[in-house]
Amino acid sequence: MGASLKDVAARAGVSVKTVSNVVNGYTYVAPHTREKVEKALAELDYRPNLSARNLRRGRTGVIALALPELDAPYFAELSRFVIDAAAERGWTVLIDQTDGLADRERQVLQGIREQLIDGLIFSPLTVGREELAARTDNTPLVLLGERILDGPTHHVAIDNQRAAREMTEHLISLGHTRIGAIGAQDNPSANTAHLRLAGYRQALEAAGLPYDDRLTPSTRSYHRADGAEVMRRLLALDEPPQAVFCFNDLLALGALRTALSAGLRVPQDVAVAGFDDIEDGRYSTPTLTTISPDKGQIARTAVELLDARIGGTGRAARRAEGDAAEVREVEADYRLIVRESTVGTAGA
């Protein structure tokens, strides 16, 4: 059996209450007393009973992370960062896959078994402000992604439009004047696609290049097969593109495969760029130029905001605090990483 608070108190020569104050991070413990207690904690290898602590505070120690696709590398990598950030707070993460389906996303908004979780981090693809406003579940919530902007709860995302413009400007700077885009979608709820297309068009306009909708065919989804299929359509044009900006790396990897299968050299015959900086793109041949969102920062910020939303000492208290908190729109960092797929021998 592990050491108890009473064991630590006896070793340090202080009261059990004092040990509890140190373990719970209260600041009004004298420095020399804190030092004695921390030494005793280390010597006895004390491990707090998180279940009991959470029970006293009216919490479960569990948060939920709801994502569209767990097999999409971007979301898999983001999940790892969320789990790491949550673990620093002693939290366990329950992961739910929505497949981007409206019914499943609405179910998430209306509560993942309310008594089971303390908070929710949610990346929706379909539901919007209306569904969020109609939400009756009071579980603290932080949003990720581009579907709901300027909503009634904390939100973390990068500036997709600016990032897409920077990528398109990179391709223009290499002398390309006929640039395709893979990832446009007709669905009104596809905010990620709309923002990235808007950034692409801004860059063309700023460079005095015409917009040709034949170079931006609609894409059903954002998988490798979609990128490969749309790239075949682009290469079949009378005037195929000199470069292609794909709205995620999976599309770009599919486009690369089609280009290479057609006997084209990348980037000499056609340059290809992606978005998301998934690990696969660092080891593809050629390596993939991409936009790299700071996934670690996105995850840490989301967990920090959720922690602030949870707040209080009990379920009712934390909700009152969360509802009253100022809603924050946090813009995470990103960077453009130039690799071989646009400039041949660029460093990774």
Second form
There are 2 protein chains.
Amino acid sequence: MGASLKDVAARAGVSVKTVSNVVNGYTYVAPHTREKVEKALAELDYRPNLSARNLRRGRTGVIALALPELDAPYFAELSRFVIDAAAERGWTVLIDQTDGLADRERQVLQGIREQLIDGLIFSPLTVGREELAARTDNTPLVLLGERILDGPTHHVAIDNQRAAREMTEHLISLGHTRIGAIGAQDNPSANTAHLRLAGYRQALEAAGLPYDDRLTPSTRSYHRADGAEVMRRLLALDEPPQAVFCFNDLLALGALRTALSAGLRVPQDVAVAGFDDIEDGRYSTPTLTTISPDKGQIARTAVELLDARIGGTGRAARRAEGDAAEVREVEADYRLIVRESTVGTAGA
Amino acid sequence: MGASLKDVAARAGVSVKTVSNVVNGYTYVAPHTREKVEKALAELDYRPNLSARNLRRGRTGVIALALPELDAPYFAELSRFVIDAAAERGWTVLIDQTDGLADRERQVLQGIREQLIDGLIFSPLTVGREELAARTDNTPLVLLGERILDGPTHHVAIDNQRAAREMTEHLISLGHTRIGAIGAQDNPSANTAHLRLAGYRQALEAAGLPYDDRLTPSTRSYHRADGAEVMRRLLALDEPPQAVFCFNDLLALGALRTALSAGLRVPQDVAVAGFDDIEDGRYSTPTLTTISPDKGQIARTAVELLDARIGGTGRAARRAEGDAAEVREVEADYRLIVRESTVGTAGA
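Having seen the form predicted alone, please provide the structure of the form predicted together with another copy of the chain.
And the full complex, kicking off with our chain again.
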């Protein structure tokens, strides 16, 4: 049984109304009183009745997380972080899978279930600036993933181009001069692919290495099967690459499998690198060199920005509300993680 | 723009009311009329306005899928199938992550958000018969995963004990006599673990092999890290196992990594088998021998049973409604899939 507002009020020696004011984040409570109430809240482990509170405010307590694929490990891992960050605000997360289809993504933007949700965190694959500008639904929105230039929307992303450049520089630093890339896409709206390819090309150019488009074939999607297939084509070239930078870890795991099945040693015969730092790549043999976006930071930031847009659910939101008016683009951190697939093991 | 009931009525030459009766699955429409209407519905690609219909029926159009871990590939893959099957009925799936914690699972059963959802598909890890019997919430419920004996609830599962026995028999058939198991659990409510261990023991007994509990250490959870750690302990035994049956693929991928890191060849020095058939195991080196539950069938069956319990959303439900009264336990199919981690490659 949880403590009631009345229990807290008795313990703090104040009125129920005062406790309610503190819990709801109103500002006109004297600091000394607020302190007493917060101490009592903590001691009694008070949990607000969120559904009742949401009801009063005309809210559902539910936010949606729309993403391309729930069964792609990057998105599954990111979802866990979003669910955890949302739970801290008492929010339930409804997950919506778009399959990266333009139609489904437009539906998400147009608020097919606006009555149901208080806010939306959306990781688009194909929709861009135009679709965002045309949006008429006014459910609070925060975007994840690629930067959509001049977009009217809060946004959280890592610098994909810089990260891709760093990974390519890592491969160049190992002495490779013929470096392939798996993950280029023909679709002009495929922002991730274009940014990562741009970073790859920048690194080649800075090192004085030629760009050879036979080494960057397009992929239809970003699954293991695509990586495996494109790697077969790269290995069949007259001059196959010495290293391959894959634009996500699933592509890299597919490419790795193709290389090992062909009897090649990784990294001695061909080095393989990925992007995303999914758990799979920490247990593969060899383990996978990758770019690790700070997924926890991305999720927490997105939830905070959304909370500010929605207008807050109490104390936490009050801290953020100064940010609610302007559009914010937050750049999340990432790290280059070097593992066996590019540098081998101590013994190899 | 979608076709309206009026468009369909005009095309079929019937009244709007008649079209509505067909769409809503009422039975008192003459077969000939129904046929004309269904033809017109198909030709015009009629899509019902589900939110309006749900509203009239006091429904939200949302079902919840509660599962232990969204970022465990088995559950992520299963979620995709559930989302797809639910979408065919116009349902949105809200995903709820319990982390397999008893408290969270009890909350799910007690209907923390009963106002929000029409039904619940629940894959429990720890709650059992008692918690189910004590349930007072009456949101329609279908259980996934382990059989909870004599439970009052629709249920979809594979025969875990038989599947585990088959996998162990496969390892025995390869000539192994000292076979370890990774995934036993001390927790008495861990039904999956107990059923799979029981199947393993049955196979040993049937083959006249002794049961040695040093070969079946307990694991805290079913992640790659647990498999890696328990495998280290098994390999450190005076007589390490010749083969290891892991109770899920993540444990097996962890065990595989430990074996390969220790310089062992898989399967020549130690064979490794898993359970779940997640995509990771199709691309690992070596690829993973596993039990493949029919996840699509599990998801579709669960959604159908739930639809029948909820009372239907039209034609599909009417077919199933005869089943709604009695509790059903549906056994889903599975296959043993033999890959490199137990039998090697043609060339190995």
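Positions refer to the first chain, counted from 1. Only the largest set of C-alpha atoms that superpose within 1.5 Å between the two forms is called the rigid core. This is a predicted model, so every value here is computed, not measured.
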After fitting the rigid core, is the C-alpha of residue 12 off by 2 Å or more between the two forms? yes
